[in-house]
Every structure is written in structure tokens, then in C-alpha cells.
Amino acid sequence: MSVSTVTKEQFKSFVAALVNSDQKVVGVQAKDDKFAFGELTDADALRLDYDVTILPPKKYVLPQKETLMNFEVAGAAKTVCPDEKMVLLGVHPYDMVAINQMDELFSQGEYDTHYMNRRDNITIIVCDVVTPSENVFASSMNTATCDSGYDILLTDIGDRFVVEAATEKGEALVKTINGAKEAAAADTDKRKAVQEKNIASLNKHTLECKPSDLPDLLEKAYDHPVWEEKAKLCYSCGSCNQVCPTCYCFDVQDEVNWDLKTGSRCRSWDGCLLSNFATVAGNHNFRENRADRFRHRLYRKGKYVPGKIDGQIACVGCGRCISACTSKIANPVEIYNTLMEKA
């Protein structure tokens, strides 16, 4: 595919044209002193210099709540499949890695048509990080940059962007940017410098081992006292789950309408820190103890998911869980480093 450069004014004109097109455009915008993904109605509102968004962009591939099918009570049922086209603009590399993981997980075994249809209809534009967030540790997790999953990759090199089209969808969009020029060697060198800086510096919390060491570390740590110590301060609020870009657990419920004749089957985000997450029929809770739930979150990230998808760690170092936890106990790096002290 192609690598081009565009001025920031040319890129802004491109975004304005996208906003005025017939497809939905979602981008990062300021929300008081924070940032959030939302539908763009004005190119001026787009912020590519943001540190981190409140919620990850996974909410557009796996919505917080979605209807899977509509039904008639004791009658017919019809699947609801998403078909909306969307451009998702401004995804950071670590969030792209998280979406790549979910792509793999939702296409395994029982292929999830709802997720995959939505994913196929989204064109993703990734941007290299300009402003590190206060709790990012992507460098420790090898996710400060990414090389797959996106359709377009943007890198801010000062007065302009380097624009890499990685797919046919991306190439088609880049061709609509008036004034785009083939990138010179000096431009790609500047992009390389930005990415090398991020690989080294997006690390407010340093993991004292390689991510690939985590499954073996956790294998020996099931009865470590850290789980009980941290759980004493845990509210079981699930905030760490809800802001995590790699958490994909959901609950499914049937909702019958007031007419008692029709209804919908919906799924919504769930989280393993919530007290009833592991409750099953008969009101038996497999993880009633908070320490068990707290441990499960860290095992899921560092051991269980890697066992499902080729050793990939289900933590991309975005730092959202650290910021969201009011008890200040959710930092995965702190916990994994503690386990190493007595390993």
C-alpha cells in the first residue's frame, strides 16, 4: 500500500469532507478535562493530541448494550445484524492491539456474527501517541506501536502527518485527500523517530519482567497473599473491567415488552469483579469471595487469555484501570512486580 504526507490543513479538510459524507464518523473529542470517542459533527472538534480516552474504542465493535434478536413470545425470532458503515478516527496503537485480540477471540469456535459484521463495517484510522497519559505502560507491554489491524496509520511529525494506507479501504480514503504527496525518506525517518521514542517512553509503570513471563509467574502464584491484601480495599465496583480495552465478557438477557407478546434478546458488558458475575442457576456463586474475583481479573489477563490466543497478554498498558480505581489497587504492573519479589 502507500505512504504519503499531508499538511494538517489538508488533513482537516479531509476530515470535514468525511463528516459531511453519508457514513458515520467517530473521533476523539474533549470532554471537560478528559477525552472521549464520539460522533464527529465538526472537524475542528477532533483531537489527535489526546492522552487517553475515558472508554476504549472497543465500544464501537462490542457496544455496551446491543440487541441480538427480536422475538415473539412462543413464536418467531429474527436476528438483528449491524450494517452501519463507520470511520473510527484516532485510535491509539495499544487500543488497536486490543481490538486485534478481540477479532481473534470472537472469530474462534462459535463465530460471533454480530461482532464480526460490525468490525468489517468499520474503517479504523490509528494515530501514534503524541501525549503520554499519566498511567500508560504500553512500552512494558510492547504495544506502544502496532503494525496490523488498522486501515490507515497517522503519525504527527510536526507540521504534517505521515499517512500510511494499509488496506484497500484505507487506500481508497487516502486517495480522497487533496494534496497528499508520496512520503520522502526524511518524512519516514521522522515517523520512525516518533515511534522509537514511544517504544521507549510510554512507560509510567515499569513491568520488571517480559510480558511472555506472566503465564508462568501466575502458575505459581494462586495462593499468594497479595490477592487477599488488595481485595480488602476492593469495592467490587467493576470500574477496572468497564474501562479495559481487552475485557470482552458480557451478559445476555431476554427482555419482554409490555405487550407480553414481543421482546428482544440483548447482551451488555459484564465484569469479573462484580459480585454476581460468577453466579449460576440455583444461586450458586463460584467466586463469592472478593479475593477470588480480584485474582481472576489478573489471571485472565496474564494466563487464561494467553492460553487461548497464542500467548498474547490481555493487557495492553493503556493505564485506564489504574486511573479508574478509587482504591488505587488495580495497577497490574504493581501486582505482577509484587509476585516477582517472592517468585
Contents of the next structure:
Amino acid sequence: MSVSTVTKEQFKSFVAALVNSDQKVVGVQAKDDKFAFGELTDADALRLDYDVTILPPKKYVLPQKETLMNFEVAGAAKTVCPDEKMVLLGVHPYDMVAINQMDELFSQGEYDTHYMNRRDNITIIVCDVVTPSENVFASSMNTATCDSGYDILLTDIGDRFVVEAATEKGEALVKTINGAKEAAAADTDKRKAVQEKNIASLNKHTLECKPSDLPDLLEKAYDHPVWEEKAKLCYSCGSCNQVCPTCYCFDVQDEVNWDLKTGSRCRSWDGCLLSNFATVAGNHNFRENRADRFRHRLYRKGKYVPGKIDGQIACVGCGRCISACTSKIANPVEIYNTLMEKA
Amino acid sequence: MSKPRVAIFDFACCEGCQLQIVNLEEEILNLIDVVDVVEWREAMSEQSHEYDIAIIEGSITREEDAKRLEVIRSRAKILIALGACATMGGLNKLKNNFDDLNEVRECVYGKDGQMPHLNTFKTKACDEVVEVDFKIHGCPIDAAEFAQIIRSLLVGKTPFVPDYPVCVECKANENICRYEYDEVCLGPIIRAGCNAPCPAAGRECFGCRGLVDNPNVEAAQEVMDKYNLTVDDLKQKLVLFNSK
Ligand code: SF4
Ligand code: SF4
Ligand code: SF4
Ligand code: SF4
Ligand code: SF4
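Now show me the form predicted together with the partner chain; what you just gave was the form predicted alone.
Time for the whole complex; same chain goes first.
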């Protein structure tokens, strides 16, 4: 596949053309003094220099709320299948890694048609990080760069972008960029320098072990006092779940229409920190204590999910939970490091 | 099968929640397709003593209101408290913060304060007087949530009412958290279901839907410290809707 360079002006013209086509384009834009992914209607609004978005791009593969099927109370049901095509512009490498993990999780075992349909309809353009966010620790999680999942990889090398097409879909899009030139060795060297810098500097918190050591570390940490200590301040507000690119739990509810004969089944984001997350039939809640729920999230990231996807750690170091937690207790690095101290 | 008979009653309140029902507009027609509204002072002149579902708006502040509510309870199969005034006392409980209710009367009504119909006691939520089957939270209620709860009840399904904090919906809507600006927001301890309109508008949550079942109030001291705020800052916000 091709590696080329384009000037920033040329890239902007390309985005403008995309925005004006009938293709849905989603990109990162400013939201007050933060950033968020949203539908792009103006190429000038795209902010590839963003630090981090409030919510990760998972909202396009697993929306906050979606209808799974419409049903008749009497029995018949019809699955609703999402088929909207879109270009997702400006995904950071750590978020790409998270989507790659979810792709594995939603396609293994019971294949999730809703998730996978959305995913298959999305063309992803990843861009290497330009501005590190206040709490990013992708360096520690080996997610400062990524090498799969995207259709196009974009790297800002100062006056130009290096544009790498990674799939047929990506190649076809790159072909529409007017003025793209084959990248010279000097350009790919510059790209390498940017990536190496990110590998070293997306490190606002430093995990004091290899990510691959986490499952064993957690194996012995179940009764560690840190869970109680931190959870004392936990509001069970689920913010740490909501903003996490690798949290994928959902709740399913049926809603009935005014005719009282038809309705729809919807799923919406759930979170393992919420007090009723683990409540099952008969009102039995098997994680009633805050500390149990607080611990569960860190075990999901460091042990349980890795057990399902060949040891990949389900924390990609985006730092969002650290910023989102009102009580300032959610920092995974701080907790994992504490476990090491006393282990 | 005959349609369930519904009666709507108001007590001490601003009637804003009934207005939300009226605001359902076309959906009102859907509503009266599936239920018989037999009494609703704000919208009709008839009265009836026979109903299956009683919807109560407002708080109980007088002896005669408490008696009236008891009678309604004895006639209804299902009793629903509508809006903050009914579910928890809401704004009306502000006066419970004063020890001397006479003083409150005089402050509010001046020299008319001693008229007998103003002889009120401390504000009570409906469930402090009678058993309440369902609560529709908010000041005012959310019309869509009201509709969803009514439809659920009509098909015999327990309505879904969140027991998680406002933060869940706030985050899902990608609002910027008020704590980012070191402002007190009650979102982490208040029941969701409103879809967090206040933070979306750049304001804190005032707590109009009441506390979640198990709020972590013990955490407040330490958490407020982290923002150079105090528990008093938090309490001052709570007083508005969540006075005892
Ligand atoms: S656990 Fe926190 S830092 Fe790790 S991926 Fe989730 S939100 Fe990001
Ligand atoms: S964001 Fe913080 S307070 Fe909220 S549930 Fe997570 S750890 Fe607890
Ligand atoms: S809850 Fe609010 S809107 Fe509803 S009646 Fe009471 S004061 Fe009015
Ligand atoms: S603004 Fe309020 S409701 Fe929203 S996340 Fe922050 S604390 Fe929670
Ligand atoms: S955000 Fe808070 S104050 Fe606003 S409607 Fe919701 S519960 Fe009420």
C-alpha cells in the first residue's frame, strides 16, 4: 500500500470534498475548551491537533443507546440493522487499539451483528498524537502508536502530513487527495521521529511494570487494602466506565409504544461501577460493596479481558478515567503501582 | 377489556408537572386512547370517585390535605407520586429548615399569615403520609419519562427508573463536567433519568430528582477538599430540593 505526503492545504481540500460528498464524515472538533468527535460539516472545524476527546470514538461502534429490534408484544420481532457508512477522522492510536480489542470481543463467541455491522461500515483514519493530554500514559501501555485496524494512518510532520493507506478502502480514499506525492525517505524518517517521540512522551503517569505483568500482579492482589481505601471516596457514578474506550458493557431494556402492542428493545451503556450493575434476577446483587465494584474494573482491564484476547491489556492509557473521576481515585497506574509496592 | 381509569390530583405545588403532561401535545391523544381520565382539575370539570390509578402532584402541608390523600389512597389500586413536590417534598421543604413555622407564615403572607387555611404543618412528601407505588421524579417531570412509565404500567411491566447518578447520562452526552471548573455539582449523588439537561446547559445539577438509593455522602468531605470546596458548599446546593 502507498505512503505519500500532502500539504496541509491539500489535506484540507480533501476533507472539504469529503464533507461535501454524500458520505457521512465524523471528526474531532472543539467543544468549549475540550474536544469531541462529532459529525463534520466544515473542514475548518477539524482539529487534528487535539489532546484527547471527552468520549472515545467507541460511541460510533457501540452507541450510547441503540435499538436492537422492534417487536410485537405478541411475539414477532424484527432486528434493526445499522448500515450507515461513515469516515471516522482523527482517531488516536490508543483509541484504535481499543477498537481493535472490541472487534475481537464482539466477533468471538456470539457474533454481535449490530456492533460488527457498524464497524464494517466505518472507514477509520488514525492520526498520530500531536498534543499529549494531561493524563495520557499510552507510553506505559505500548499504545502510543498502533499498527493495525485503520484504513489510513496520518502523521503530522510539521508542514505536511504523511499519509499511509493500509487497506483497499484507504487506498481508494487517498487516491482522491489532489497533489499527494509519494513520500520520500526523509519524510518517513520524520514520521518515525514523531512516533518515537510519542512512544517516549505520552507518559504523564508511569506504570512501574510491563503491561504483560498485570495479570500476575492482580492474581495476588484480591485482598489488598487499596480497594477499600480508594472506594471509600467512590460515588459509584460510572464516569470511569462511560469515558473508557475499552468498557463495552451494556444494559438491555424493552420499551413499549402507545399502541401497547408493539415496542422496541434498546441497549445502552452500562458500567460495572454502578450499584445495580451486578443485580440479577431475584434482586440479588453479587457486587454490593463499592470496593468490590471498584476492584472489578481494574481486574477487567488487567486480568479478565486479557484472558479473552490473548493477553492484551484492556487499558490503553488514554487517561480519560483519571480526568473524569470526580473523586480523583480512578487512576489505574496509581493503583497498579500501589499493588507492586506492597506485593 | 375496559380501559384503566386515571385520576390526577394536585396538592401544594406549582402545577408545572401537570403542565408537562399537557405538553405531551399529540401524545395526549395516545394517552387518552389507552386510559380513561376521570378526574383532572387542570384539564376538565368532571370529578369521579372511581379510578384505578391516582396520580398525585404536590406536597402535603395541611391536615385536611393529608386526609384527602388518605381517601384517594383507599380508592386507588396504584398511586403514583408526580414530580419532586410529591416524591420528596421538593422546594416546599425549604420551609422545614425553619424551626418556627409561624415566622415562615408571616414572612410569606404578612398580616394574612394567620388565616386558618394557611394553617400548615411541616411539608411532607406523599410517601410520608400514604404508601406510594411509583415515583416520577423531577422538577418538573420529564414528559417522555412520564409517558414511558405509564406505558410500562399499562402492560404490567415494572417501569425502568434509573438508580444511578446523573453523571452517567451527563457523560454519555459528552458534557463538560462542572468540577473541571471547580464548581459544585450534585450529579454524583442525584438519580438520573432527566438526561442531564442542566450540565448540558452549562449549569450544575441542583438535585431535583432526589438522591440515588445509596449515595456516598461520607465521601463528600474529602472530595470537596480536592477542589478547594467545602461540604457546606455542597449542603447549600442540596437544601433547595433535598431538605428534610
Ligand atoms: S482504564 Fe482509564 S486510562 Fe485505561 S483505557 Fe480506560 S479510561 Fe483509558
Ligand atoms: S468515576 Fe470515580 S467516583 Fe465515579 S465510579 Fe468511577 S471511581 Fe467511582
Ligand atoms: S415538582 Fe416542580 S414543577 Fe412539579 S409541581 Fe412541584 S414545583 Fe412545580
Ligand atoms: S457535571 Fe455534574 S453530573 Fe455531569 S459528570 Fe460532572 S458531576 Fe456528574
Ligand atoms: S440535572 Fe439535576 S437538577 Fe437538572 S434536571 Fe437533572 S436532576 Fe434535576
